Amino acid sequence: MLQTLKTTLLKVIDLTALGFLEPYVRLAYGEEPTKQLRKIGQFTVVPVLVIIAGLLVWATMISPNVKTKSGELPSPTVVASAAGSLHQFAIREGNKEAAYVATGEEREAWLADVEAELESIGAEVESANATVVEARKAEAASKSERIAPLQAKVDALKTAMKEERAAKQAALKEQAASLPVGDNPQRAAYLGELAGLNAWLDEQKAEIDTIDDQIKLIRDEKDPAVLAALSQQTAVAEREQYLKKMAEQLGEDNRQARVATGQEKLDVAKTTFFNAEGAAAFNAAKKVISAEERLAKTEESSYAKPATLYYQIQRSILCVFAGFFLGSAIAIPIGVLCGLSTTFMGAMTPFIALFKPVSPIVWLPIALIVASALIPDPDKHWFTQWMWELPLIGQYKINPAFMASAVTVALCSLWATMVNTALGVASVDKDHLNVAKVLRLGFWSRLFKIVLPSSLPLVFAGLRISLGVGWMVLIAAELLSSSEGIGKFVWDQFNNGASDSFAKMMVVVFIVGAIGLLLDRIMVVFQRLVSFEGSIAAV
């Protein structure tokens, strides 16, 4: 039983290309402990130490020394804090959404807890504000103390330069009165003295500018104590704002409460209508219809939840797979035909050579123009309306920008699949084809029973490359098309200019890399499932 489990685990590890886990399994079964420990050190300990070293270099050497208009490069700690902030924002928005539709005793109990927390947070807000004020005062005093001697030096240099310049200029003016007329050595020397005065003034100004730059650097420095106080102030303010919004969602803005209010207004309108006569009955009837429509909309309403990072990640993954499947649907049949027919290959080669190098930045505007022409108004077009009503997919609001991004992914990623499919089909063992002829198999039988199964390892190698290319292309496509997703999130943060925007963009760097790695591992599993023993495609 244990031996069977070991064999199964090793097969799973090999299939998923997680070879660094193999020595752990073998060590657990007591197989060559020294050798397995050496492998663990080689494939686990060393990479972990390198990662830790990289983080230390980033935190101590790179981050403090890279200065930008948005501040210094965020350190690993700041990036981790930004990731926590993004996660907290998503959790809070989910709570607001749940609070909007909460009903009955659950809503009342939740509202009581929120109101109690709101009462207690006032002291935290005052404390955080006072801490910021004190930190700013201490920062101002410290900077003033450091700037004072530098500013005194600048003032002294300016005064000395002004006095000396006046004296030298007066001497030169007196000397000018005694210069002989004509081109002579005295006038040449005079020009040299005047040029020397200008050079001396430039040197003095450069020295003053250098000190001014030092003063500016001191003023622009971010005091860690102030940053910490501001961070705490922001966190408390955001929590207070969240609690206030929760109180609204559970109270007056709650759907159940709004439905009850709307029902009361409808009942009043009906009573007025039932008692009205003549022309007044017509106006009262209109009010009844209006109240019924408002009530129906309220009953069907949902919380207008902003796009969180998790939502944008999901939408990006949906978009990349839409483009990937579209590209694969185009690339695989063409690749098969290219592999089966040298004539067809010759006909397609010019198109492949011409369109393969085209950048996604070129394809995207074209795709946007076409998608916008086909669906000028997504809110009224039948296709988008149908897509929005689909389960699971409907929440992502497929629109022309999404379609353009997916098409761009398809156009940029299909080439690897097409070429590898053609190579795989063309490389099918001739003996297999000869056997098919002997058995008198038809074209479709040969295609689905011999050609495609034999070429699958190379096809999946191409699909793996295409998915990786598509994921890289997608981020740029979303950024340029303003389609909701990771790319748009990065662009929004770039334009936001908030103190933590830079750190949030760094968070996305790791998210994009992690998702790309996960997608690659998924394709490796499929690739190895169809690869033959020892096939180069399985590497």
Contents of the next structure:
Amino acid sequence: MLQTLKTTLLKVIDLTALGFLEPYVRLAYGEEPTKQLRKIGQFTVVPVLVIIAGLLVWATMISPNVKTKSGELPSPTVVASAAGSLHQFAIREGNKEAAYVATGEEREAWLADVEAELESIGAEVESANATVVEARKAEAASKSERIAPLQAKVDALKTAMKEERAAKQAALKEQAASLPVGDNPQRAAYLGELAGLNAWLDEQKAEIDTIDDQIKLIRDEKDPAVLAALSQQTAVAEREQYLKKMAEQLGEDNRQARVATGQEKLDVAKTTFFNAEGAAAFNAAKKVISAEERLAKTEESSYAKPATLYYQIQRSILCVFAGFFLGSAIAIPIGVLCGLSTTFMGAMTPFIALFKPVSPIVWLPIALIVASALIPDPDKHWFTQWMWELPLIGQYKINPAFMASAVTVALCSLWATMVNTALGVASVDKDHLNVAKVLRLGFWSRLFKIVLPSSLPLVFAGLRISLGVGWMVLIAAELLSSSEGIGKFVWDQFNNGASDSFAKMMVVVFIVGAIGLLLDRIMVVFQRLVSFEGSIAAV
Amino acid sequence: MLTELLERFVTAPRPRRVLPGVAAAFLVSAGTASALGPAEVPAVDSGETEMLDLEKDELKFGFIKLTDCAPIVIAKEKGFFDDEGLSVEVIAQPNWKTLLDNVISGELDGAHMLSGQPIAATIGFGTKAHIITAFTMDLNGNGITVSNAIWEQMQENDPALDTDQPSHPISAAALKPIVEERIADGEKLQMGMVFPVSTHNYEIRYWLAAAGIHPGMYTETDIGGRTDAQVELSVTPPPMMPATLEAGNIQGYCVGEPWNQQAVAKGIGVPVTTNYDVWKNNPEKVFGVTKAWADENPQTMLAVTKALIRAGRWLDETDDAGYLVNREEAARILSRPDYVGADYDVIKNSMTGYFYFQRTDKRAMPDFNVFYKYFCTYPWYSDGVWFLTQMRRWGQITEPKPAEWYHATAKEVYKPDIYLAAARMLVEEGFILEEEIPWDTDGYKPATDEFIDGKTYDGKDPLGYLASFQIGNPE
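Moving on from the form predicted alone, kindly provide the form predicted together with its partner chain as a structure.
Entire complex below, previous chain first.
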């Protein structure tokens, strides 16, 4: 029993290509402990150490030294806190959404909590503001203290230079008045003197400039105390704002409260209608209908929640798979035909060769134009309407920008699958085909019983490459099409240009990497499942 | 449909008050325009919103990450859209072109637009589509920034600039020798602006041309606008400006906030002038929708305009001392990552009425951003005509046009009747005051000479204005 579990575990590890786990299993079964420990050291400890070393190098050597005027490379702690603030944003927006639809006692209790917090935060806001003011003052004082001697030096140099220049120029002018005409050597010497004066002036200016630059550097310095005070102030102010909004969402702006107001208005309208006489009854009736409609809309209304990073990640993954399946649906049949018939392959080669190297940046605008042409008004078009009504997928609001991104992913990623499928089909063992001939199998049975099964490993190898390419392409496509997703997130952050924008973009680097890794692992599993040595039967 | 609705507002007997404003707007040119609006906006006791029969209540509006998108963001965050029964999603757009395309394709219902965009789209310069506006979002708000190196050379050329607080306005005269020197060396100074039909393009051209520097003409074959240019202008999206300047691809740019303050904060450039100095209280952004959308959703259009007017008013609300009471909160809201997203500190400068020209040069500019005062939100025909004159001046409109064409085109784009209907409802609901809206205007602001070159602009005489320029098409 235990032994079978071990074999299964090892098979699963092998299947998912998570080889580093293997020594743990073997160690648990007491199999050659020293050898396993060495393997653990080799495949777990060493990589972990390298990661730690990398983080250390990043934290201590790279990020403090890479500072340009456009910004600085965020350190690991800054990136971690940026990830925290992204998460917080998502949580807060989620709360606002939930608060809007909260009802009854739950709503009241929540509102009481929020109001209590709101009351206590006033003092915090004030103290944070005071800290900023003080930190600023301290910074200004220390800076002006450091600048003052330099500035004095510059001023002294400038006056000295001006005086000396005036004196020398006056002397030269006097000399010029008495220059004898025709005495060219003397005149040449005079020219030399003037040039000398200019050179001396340049020297003086350069000296002043150096000190000026020092002053500028001091002015540009960012005082850590001020930065800390500012970020504290921002955190508190943002929390205050959030609490205020929450109080509204739970209070007067709450859906339940709105429904109640709508109901009241409807009742008033109804009373008016019931008492109305003559022509006025028509108008009163109209009002009742419109009040009813409004009430129905209010009952179904929801908070217009901005896209959070989590939503964007989900939408990106949906988009990459949409593109991937679309691409595969095109690539595999064409690949099979190419593999089966050299004539067809010959016919397709020019297209493949021509379109394969085209960059996503080129496909995207074309795809966008086509998608928007097919769906001129996404709010009314039956296709988008139908998509928005679907369970699960509906919330991602598939629109032309999404479709264009998916099509771009498909167009860029299908080539690996197509080429690999063609190769796989073309390299089916001749013996197998001969057997098929002997058995007089028809085209379809030959295709599904012989050709496809034996070419599957290569097809999946192609699909794996395609998905990887698609994921990379998608980020660029979203960035350009501004289809809600990770790419748009990156572009928005870049546009924000706030002090934490770079850190937030770094967070995305890790997220994109992790998702890419995960997708690759998934494809590896599929690839092994269809290949001979890793088939399901073997587990 | 729209006219039908408006007629209802205009002609329906009202128990409370007659409607001089709306009626006057329909009768057109009922006397001269009044002086330019109140300069202070007191708080009002809030009223109650009367719901309209909305055709559509879930809307998507686009914006570009600039502080002047504030009215849309504030209308959402302060619940003014909610009050009208609208659920609005506000979505950042990567650039002006995509924003316009998304409005035209129906992906967005409406958007924060450059004043020139609806006009250009309507006359078919660039993408053709009939876009209208019933709401001007703000006045002023742009700056012209040059790189540190250029600033130093300008200081050398004009020693008066070589102080910590040089006197304003700074003209491009000190830039001219640099431009000429560059041309003698066989190269041209490169500067950035954000879009071919953006206010920034016209403002930087105006500023350069006022000092006798030719910024280049658009022709039928040269859609980059560089024919005869002494300074070459190119398009760069606003958020990319500081980085592009630092990389040395451009030596200066004209852009909205926070991207000038960002240059100061990062120490890479010096804002030399703001568009307040180029043209005092010039129109900047508008809220644009397609005509088809407005025709299909007339009630929704009114509701949106109402919410936006209230947002503009909220932004410009002052206390007795004239202090803009809501601007810090607005800056805090705008600094959220899903809105403008720049640091609060950077946004706060210009939003609360201050502007850093250098680290050492912080000045009070209470009118740097105007969202409501001076009849700001009214969609003036004369603003449209001004943009048309500039499009003609620089050759974006390739043929000379008669004066009537200017007026007719402005009237196709600017829709004060919708604005006035919305404002009338707000007055009755108690959200705004009667005197804050120019009820009796014919849509043309009084002639003004508050330009950097001292020229007089009268919206009623576009051809005379064009003829007054030395550089650019004279007719």
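This structure is a prediction, so every number in the text was calculated from the model and none was measured. Residue numbers count along the first chain shown, from 1. So that the term is clear: the rigid core is the largest set of C-alpha atoms that superpose within 1.5 Å between two forms.
Chemist: Could you tell me which of 120, 145, 178, 48 sits at the hinge, given that one rigid part rotates relative to another between these two forms?
Modeler: Residue at the hinge, from the list: 120.
Chemist: Rounded to the nearest whole degree, how much does the smaller rigid part turn between these two forms?
Modeler: Rigid-part rotation, C-alpha based: 7 degrees.
Chemist: Cα shift of residue 185 between these two forms after core superposition, in Å?
Modeler: Shift of residue 185 at C-alpha, rigid core superposed: 4.4 Å.
Chemist: Please report, in Å, how much the Cα atom of residue 162 moves between these two forms when the rigid core is superposed.
Modeler: With the cores aligned, its C-alpha sits 2.8 Å away.
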